[in-house]
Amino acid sequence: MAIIAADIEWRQGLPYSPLFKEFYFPPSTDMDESESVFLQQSELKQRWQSLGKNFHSFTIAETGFGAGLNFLLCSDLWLNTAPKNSVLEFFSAELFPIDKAELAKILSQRPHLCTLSNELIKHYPVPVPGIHNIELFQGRVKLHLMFGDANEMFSSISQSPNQAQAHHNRKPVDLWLLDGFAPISNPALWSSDLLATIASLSDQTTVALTANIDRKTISTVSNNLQSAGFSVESYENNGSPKLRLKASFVGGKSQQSTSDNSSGPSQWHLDKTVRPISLRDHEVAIIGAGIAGCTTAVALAKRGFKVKVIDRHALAGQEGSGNSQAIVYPKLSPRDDVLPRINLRALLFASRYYAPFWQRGLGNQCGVISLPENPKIAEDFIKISQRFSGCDDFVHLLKNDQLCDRSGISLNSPIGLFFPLLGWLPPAIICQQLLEEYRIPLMNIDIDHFNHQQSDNRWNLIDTSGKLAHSTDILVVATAYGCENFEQTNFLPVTQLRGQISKLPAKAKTKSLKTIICGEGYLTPAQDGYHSCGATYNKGLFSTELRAEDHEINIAKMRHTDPGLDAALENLDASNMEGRANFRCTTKDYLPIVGPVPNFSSMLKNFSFLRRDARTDSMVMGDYQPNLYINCGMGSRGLSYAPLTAELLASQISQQIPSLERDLVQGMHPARFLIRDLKKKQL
């Protein structure tokens, strides 16, 4: 899980690699070196000045991120050329990753481009293992940082382990910046492996540049390239005893199909319809205008798609999403399990995704403080601590005297762990905004089912009436629970979670509550008088009537979670107290249900041969229902899952190469379910 950050030493001025025995770059010139050889070679202007008003991505991948110079210098073409509407996707590895002081000091060298550099290190990410995904420059720049491993990570955003499927349906990489240190001191950057992964994400419209070699090691370099299915031409560097490589490629060995039926790599996850990538003139309708839905439509509009969102209310965010006061809930282990490597991954995404919210008013990042619940939950706290250390902007552990400075009460317990960059929110506003924001019209139409025409390739929604309310060419479904209603979807194992929250008056210990705390439920700072408190879980329950019972437990948990807030807390009557109920969508295996839907009749027979092995290896892909999707199941944590699952979601849809790990996006797959059910010979 440790990051190693990056060993810099301050020679004639310039930051010097002591481990890898070279300069990151050298003097400022009239003509960067890195804008020389990769803004010039790659004939990047010309490229992006020539797209059209439609929308564009365009995707870079960089196998050394550095201190973020050619980040930087193609961000700053980008602006200056690309389309306003068009976004740039920049994919960067880095296995030791620069502190952020020390990267502030060595951009600061280039002050012609300290606009964008203090952007990037106002939103550098905390050194935490996996993909950081940063939107910048207003949304026109998408930066996934990747701390690790450069092969273990571009292998990770792959579709399969087979290169083949690397990018099945998925657009490839549009050009290379090869730019690890030398290669005589840093072999694993110019490698036959990493070069391979390199190619399975390429095609033939793919090219790849590499920084200046020098002629000891260029001829393994282009053997590499070459081998991985590129060709290679060198170029001279004015006199210099280094060269540079523009490598194209033309296909190879991890390119060519394999049998569909053939041992390999499970493939289930992937459609074995072969979909061209589409142009952006699609439509989307999204059914259900909660957290998931807005968040949902909000990323595909980005990307340049017509969307709709339908729901039975005429204002967003009115069932699950309605609460005045939700918190993005922290939740991390100390293990390395999908679970909490997601929920990691969505806090530090939702941290990010709310902050313009918070600034301009909205909610409140208070930070939250998670108090143990029992001694084995403070020993887990104390290995997370330790895990996160060098962390302290995300998280870190309070003694006593901390937590009752922070939180601005009287607690007992003796260690938390305290997520300054989290708060609350009211959900409902943050729906409304984000489709009045982006301009997307809400319809209100009450859905009863949705069927496929075969003929034109649309989804026709029928409303309760019976009546065709709307056609489109792609579905989401956001309906939470609402799923089980439709027969495309009913098959999903997710359940109807009734959860009360309760209205607490401010109390004259409890008016000083700085931060929210969490413990076997949770208490927010006072709003108007009153702070949120909660929330229940009633299972086979389905009334949104208040109950006395469900606020006299809301108020046990807290009281149980720390003595100090017993005795804060005083006496409340909870015969009328206020407070909302509603319900949540839950899953087993606690995980959010995201990407296109199954057809599950087909899957049944095509994976049958899981019962009798479920260890069974198959190249066999998967069967889905054509451009239909769903995003549901997040639980009590829609604020802390939705940003993350819409981004995931939303570039499933636009065919682009993800920016989560492959066994992450799996965990969080609809089929799923599907497939350990048939393992497991419960089918």
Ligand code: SAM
The other form holds:
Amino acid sequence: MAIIAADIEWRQGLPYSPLFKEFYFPPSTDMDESESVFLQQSELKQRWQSLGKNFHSFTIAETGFGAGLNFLLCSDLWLNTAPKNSVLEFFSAELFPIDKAELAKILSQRPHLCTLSNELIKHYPVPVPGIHNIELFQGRVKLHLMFGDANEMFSSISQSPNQAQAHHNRKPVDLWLLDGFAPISNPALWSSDLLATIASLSDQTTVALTANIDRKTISTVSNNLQSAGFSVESYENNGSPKLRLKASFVGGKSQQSTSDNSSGPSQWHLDKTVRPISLRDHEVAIIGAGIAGCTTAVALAKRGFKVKVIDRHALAGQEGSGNSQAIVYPKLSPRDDVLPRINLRALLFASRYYAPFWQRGLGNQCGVISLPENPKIAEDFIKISQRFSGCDDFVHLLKNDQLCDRSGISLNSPIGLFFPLLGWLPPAIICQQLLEEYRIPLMNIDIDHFNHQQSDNRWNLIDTSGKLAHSTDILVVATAYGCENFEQTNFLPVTQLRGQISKLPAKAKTKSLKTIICGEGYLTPAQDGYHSCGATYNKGLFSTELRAEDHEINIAKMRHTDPGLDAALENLDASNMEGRANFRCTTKDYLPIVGPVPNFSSMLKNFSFLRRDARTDSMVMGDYQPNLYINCGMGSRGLSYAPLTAELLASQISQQIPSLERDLVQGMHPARFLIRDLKKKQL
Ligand code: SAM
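Mind sharing the form predicted in complex with the named molecule? What's above is the form predicted alone.
Full complex below, order starting with the chain above.
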């Protein structure tokens, strides 16, 4: 889990790596070595200038982010040449991230890039391993900064460890920048393993460029590239003893990547039907205008799709997303399981996603204090704080006096975790503003069912009066537990779980609460004289009537969380208390359901062999409904999960490389329950 920050020495006024015994940028050439090496050979300017007015995305992937100079130079060129509505997707791996202050020092040497570098520095992520998805320059560039080893990270974003399926139904990388120090000092970044992974994410249109390479090692790199399926040309560099390579992918052997030696790559998550790569002009309808539907709509609209949202309410955010104060809720773990990893990624992404809303005064990025509910959780908090040491901007441990200072009230807990980047938001307003800002129409229709019309490959949506209400190429179901009502999605094991929140009148000692407090429940800072406190879990109860006993439960949870809080809350009368009750959509494994909708009956048949032997290695691919997707099952964490799941789903629909590792994508995949249940012989 831990990240080792780059150790940088300054020599001759330039950053030098004592570990690799090399300068980040060679002192012999001018400052813009990167520009001369990469941009000139790539003919990017001409390529980007000639992109048509339709939406385009161009994917660059780099081995070794370093100080992000290549990234900034590519962004600069993109912003000056590519059409405004198109997006540059820049994936870059970095095993030893440069610390923010050092990065700022390095980039200050490039005054001509200062506007761009300031934005990069402002959004530079905390040193948490994994992929950080950062939208920059008014959304025209997306940086997928992958903190980890290049081979591991690039393998993790391929569709399958099996090379032949690595970019199945997905766009390849357009351009590779191979820039990970010289082969002699860092052979790992030129290894045949890594180059095989790189090849697996490439197709016949892909080009790879290298930094300057010593003549002594050039033949090894060239041979490795050739064995991976590239045809290679070398270039002189103005009389320098070094050469550069330009490699074009011509197709390799369909070999298994040696980098992932898992016993047999399961392929149930891949759609066996080959889908056309470009669906950009096509229409998408999203059923459900809650936070899942609205964030998905925006993520697709930004990718050039024509999006419509459909809801049985005339306004967005009227059901599960209707509470006036919802929190971006942390749930970390000292363990490295899929659930806390997804939660972590969701929190980091959500805190960036909502920053503009907080900046315009909606909700409050007031920070969240998590108090331990018992000694076991207190131990976990200490482990979490150790695990995230160096990431104070994201989370750090507070002792009692600091807890009191931060929260503004007198608490008794000896320790707590503080998340400065999180806060609360009014989700319905967020939903409405998202649709408004991206001019996404909301159609007020109550959809009863939908069916696929094979003749034109479209989905027909039928309303509750039996009329054809709409038809669309691509359909996304974002109706939370409402997915149970549709024939194609009703096999999904979701539960409609009632939750009631209570509006607690602010008291003399709670008025001063500055942060959200989470423990057994949560309490927000007062807004118009009331705190939001929640929430109950009432299984099997399907009424939205407020219940005094549920208010009592909410209050009791906060009283148990901390005796100081108990005292500050004073006496509270639950009998006529205000609040709101609605329903969450929960799943068996507490993770959302995001991705293509399986064709349940075919998959049941095709994967029935798992009932006999759950460990069978199978190359069988899944069977999915044509252009039908789902985004639901977020429990009480809709606000936290939705930005990330929307982005994942939009990248799947537009067949782009997602900003999430394969095991995390599979962890939220709609087919996971079916496969697990077959393995457990429960289907
Ligand atoms: N492209 C960078 C830029 O424009 O600023 C310069 C890259 S620098 C020459 C090479 C980078 O590769 C270093 O930051 C180094 O930490 C990183 N690196 C080395 N080994 C790595 C590995 N196995 N995986 C990912 N990054 C690695």
